[in-house]
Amino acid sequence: MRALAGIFMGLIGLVLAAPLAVVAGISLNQRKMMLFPPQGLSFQWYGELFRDEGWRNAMLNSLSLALCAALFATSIALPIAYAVWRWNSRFARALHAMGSTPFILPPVITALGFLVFWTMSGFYGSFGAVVISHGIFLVTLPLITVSLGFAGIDPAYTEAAATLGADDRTVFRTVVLPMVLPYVVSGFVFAFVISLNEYIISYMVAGFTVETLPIKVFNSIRYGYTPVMAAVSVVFILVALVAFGLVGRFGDLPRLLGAWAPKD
């Protein structure tokens, strides 16, 4: 039996690996088409990532507009957060609600919504309006998260650090903080990571005007495939790699997937 559920495991990896590998082969063409298997070996494409002036601008674009994104949803999340965990009032509560509903609607309708928005305010093609509705966006990400290190704060470390004269902000900077730490560059990560490779939200909300890497790639198409797409894709998929191997090296994984600690 554990056999066969080694082979099925296996083969379900087999799946999932098997269009990465296709699209890494595809990124080392030799000849300027998008072959598989390739036909001779080259990282040139990777090359022209980096000295094409369109591309890199992109890809800059795209860098920056998900460190603030993820920088904006973060710090909405952390005091709503800590709020619903201190004083879980109806108030906090209910923007708790708030912050989890843009991940319940289909992308495409909220991104009408700041289309509209946007549009009407003047600020439709703006970095910073891309950045705000970024994070609005993605704001469940980080909430969730954070909630979860609120959660599993064992009271009597802040009831240990008020007896001996801790007032709220030295209890929440030498306690609560660094307990919930992980978990809240956990959300940034999570964030960053999406907004990274987010396309119908910056296209609605900015068209051509900030062309990130997705809206790039989506440009690119319509003057022919090359093997520069494919190692976009590539490089998206080792920035994820390397972001969620330092949540699951830094951070609780487990319970961030839904594992939670036996009780004592």
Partner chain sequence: MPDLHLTGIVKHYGSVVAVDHVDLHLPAGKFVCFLGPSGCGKTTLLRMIAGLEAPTKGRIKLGEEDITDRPTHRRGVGMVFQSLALFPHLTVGENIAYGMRIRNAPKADTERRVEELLQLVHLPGLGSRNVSQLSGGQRQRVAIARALALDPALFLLDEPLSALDAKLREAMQVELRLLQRRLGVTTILVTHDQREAMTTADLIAVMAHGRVQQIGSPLEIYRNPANTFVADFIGSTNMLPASIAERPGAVWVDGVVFPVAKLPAGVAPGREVTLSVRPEELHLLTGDMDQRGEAVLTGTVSFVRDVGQSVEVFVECGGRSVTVVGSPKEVPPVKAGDAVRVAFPAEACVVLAQ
Given for the second form:
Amino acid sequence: MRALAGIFMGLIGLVLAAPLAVVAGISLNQRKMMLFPPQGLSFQWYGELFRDEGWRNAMLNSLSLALCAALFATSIALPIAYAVWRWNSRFARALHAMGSTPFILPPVITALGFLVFWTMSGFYGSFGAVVISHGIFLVTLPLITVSLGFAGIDPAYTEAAATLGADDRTVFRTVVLPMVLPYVVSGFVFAFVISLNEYIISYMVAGFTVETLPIKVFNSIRYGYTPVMAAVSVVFILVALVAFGLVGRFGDLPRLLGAWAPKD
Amino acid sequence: MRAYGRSTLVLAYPALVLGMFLLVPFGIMAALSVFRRVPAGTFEPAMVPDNYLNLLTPFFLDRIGFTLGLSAAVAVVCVALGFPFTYLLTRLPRRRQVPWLVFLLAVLALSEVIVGFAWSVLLSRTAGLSNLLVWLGLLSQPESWAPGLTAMMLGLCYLAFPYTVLVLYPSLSRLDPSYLEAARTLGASPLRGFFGVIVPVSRPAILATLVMVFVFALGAYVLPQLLGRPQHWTLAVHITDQALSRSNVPAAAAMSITLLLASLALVLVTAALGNRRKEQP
Amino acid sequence: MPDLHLTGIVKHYGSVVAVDHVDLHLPAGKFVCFLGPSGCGKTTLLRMIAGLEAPTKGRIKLGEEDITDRPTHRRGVGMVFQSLALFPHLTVGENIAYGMRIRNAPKADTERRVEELLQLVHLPGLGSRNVSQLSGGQRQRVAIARALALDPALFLLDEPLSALDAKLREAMQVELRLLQRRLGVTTILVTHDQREAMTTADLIAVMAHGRVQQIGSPLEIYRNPANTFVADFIGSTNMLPASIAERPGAVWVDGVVFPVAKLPAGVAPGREVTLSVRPEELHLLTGDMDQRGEAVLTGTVSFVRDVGQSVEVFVECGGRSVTVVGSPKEVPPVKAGDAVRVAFPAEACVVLAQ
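Can you swap the form predicted on its own for the form predicted in complex with the partner chain?
Let us now look at the entire complex, which starts with that chain.
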């Protein structure tokens, strides 16, 4: 029975890994061909990613977009999660519900909303417009993780700090913030990685002016194959694995994803 | 009163930002959906149901039906595979769960563009699976399996599977292990215990997950273009097509609002059902 | 050091009354226990003193100063929480130094004080440890040191020992009492454990249903409980329904006249009362032993519990169970089924009007 379970999980893992493995394989082809197993072994297409100006720009665009958007999303999520935890007011809960919706809905809806909004306000195609759009779309992720972090703080901690002479602001700075920081960082990482990979919102808000990596890959696919696409894909997979790996290494991933805290 | 003041201060910035960049865009979109389109590719303020009525043409009804059917199929396949998988995952020791979770998150985060690209390679003639079958002697010569409906289904399920697992994960990891143990002591085989005990107790979670994955699949945009043919385009593709290629923003807005209301209604009903169940002792 | 005065304290949570008109005067330098079953309002009262809850009505005064509306962080109380609430992201030393750090006290002073406090709670040199590396008893001491770090006017403890095992708990009770005596800080300990209260307190305030039932020294409360609740909650007791006799200084119990040392004020003959007698005050008589002029009830032994150190005899007296406790030397050898008499010394009979 246990063997059967192992085989089932292994098979699923294999199917999940197969496309990634094939992409990794073709990224190593010596010539500009899509062959698997690869013929010859070369890392030149990874180099191309940095040498070619188009790809390099797309990479820089993606990185700075993801960084700003994740910061923006986290900066919105933190005060909402704090207010829900601290005062649990109707207003705070309403904002919490609002922040949770965009990520659950089909992204095309949010994308169209932003398209008309930025067109009307005259910022269509600007970098700032993409940052704000991504930030709003992704606010759900830090909102979930930071709320979990707050929920884990025993009120006795803040009360203890108050009896020791700390006012609200000091309690927040010296007790609450250090305790939720891992959750804030996790939320930031989640938002960062998803923003890096996001296609449709970037495309509809600034598809022709701010070329991100996913947009560039999609455009390239239309014009034919280049192994750089495979190289980019591998880089994306690695970035996601490393980022979530770090969260898993230093944070409590099962709890972040909704399991109970470990029994001690 | 003082607490009220401070809470307002703390919430001023998020309220402003969400109001400005979330409520206003959705409001504009809702307004546009009843505007009248003028032939020059723009629109004029009005209060007409035309854009919604246009959705009732055979073409769009067919597209809506196709999108719903496709999403439902993806949801069923993903939950059917994802439920036993998640159950087994949550029974692993924590230290072995973490690598799985990292891997699933990484796959989930992958851009639709990259997933589409990877599957088109995997199903291609030159680098794909068929080469393996030729090598094994099961096929005489490599063939291309994409684009097509099957390729698109595969890609969509691949996209939605990690999401399914992560939606199921909380409720299954909180499941009391003594359920299955009790069934085992009463003489049930593990498989019988799973179908006779675990699946029935988890029915609310399964229903909720079906809805969540269904809504998730509704959002697929790139995969239908990369792995499907034009007759496989989903509503999401048509929305952008109307907005960008055909410059018919009111039509796109009407489709978006329809999709929005349907998704929201589904999610809210599911959430309400979940809450009601929780309140019961 | 000032006294603490609570006047007319009331606390409502919606329609629930947690604390119901409490008036208390807690003299400076005393160790006071709020003792009562769970839900009696003792923790709520302590939290109002700390400023963690606002009373619905009533005033709290420290000496001449009214502190009712003063926020917690300016009250100068030191508190040990039930969960201890040691900050997990700080070391032992940083936890103790927390109050001084946020006041920007000079570093050298802070370090000196932390070491001094660690000495005080018998944990010298553990300042750089992580909180998670400590045992339960050690954490307790760190929490105590942290609460005492700023020389608080009031030292408050909310059931801090309840998580410890029985042996460690008793040792900590003694240690806590000695520490308090050394420092002379006014201390309030909330507990549901009457043994803990008897061990530590100068004064015990017994609480039930949001009210203070009785306040007094441990022995006073034990010997002269104010009502049936206190008599029953503190130690174990025999409670018998009785009525005031016409004869002065006596009550009727099951048709027998019981002389008693003291009657409650203002009770008329015929009034229904309760007689409370501690089991260790009773004498068990067999055969033709002399009853020395004490009131007696006759009965049959139903069960004997002999734990070596003491013997407990359960006697059925006319449908009522009476328990007698004594050392093996005092209690005559009896077994279940023996006919015995139970003698009630007048000075041990406490008459409770309510």
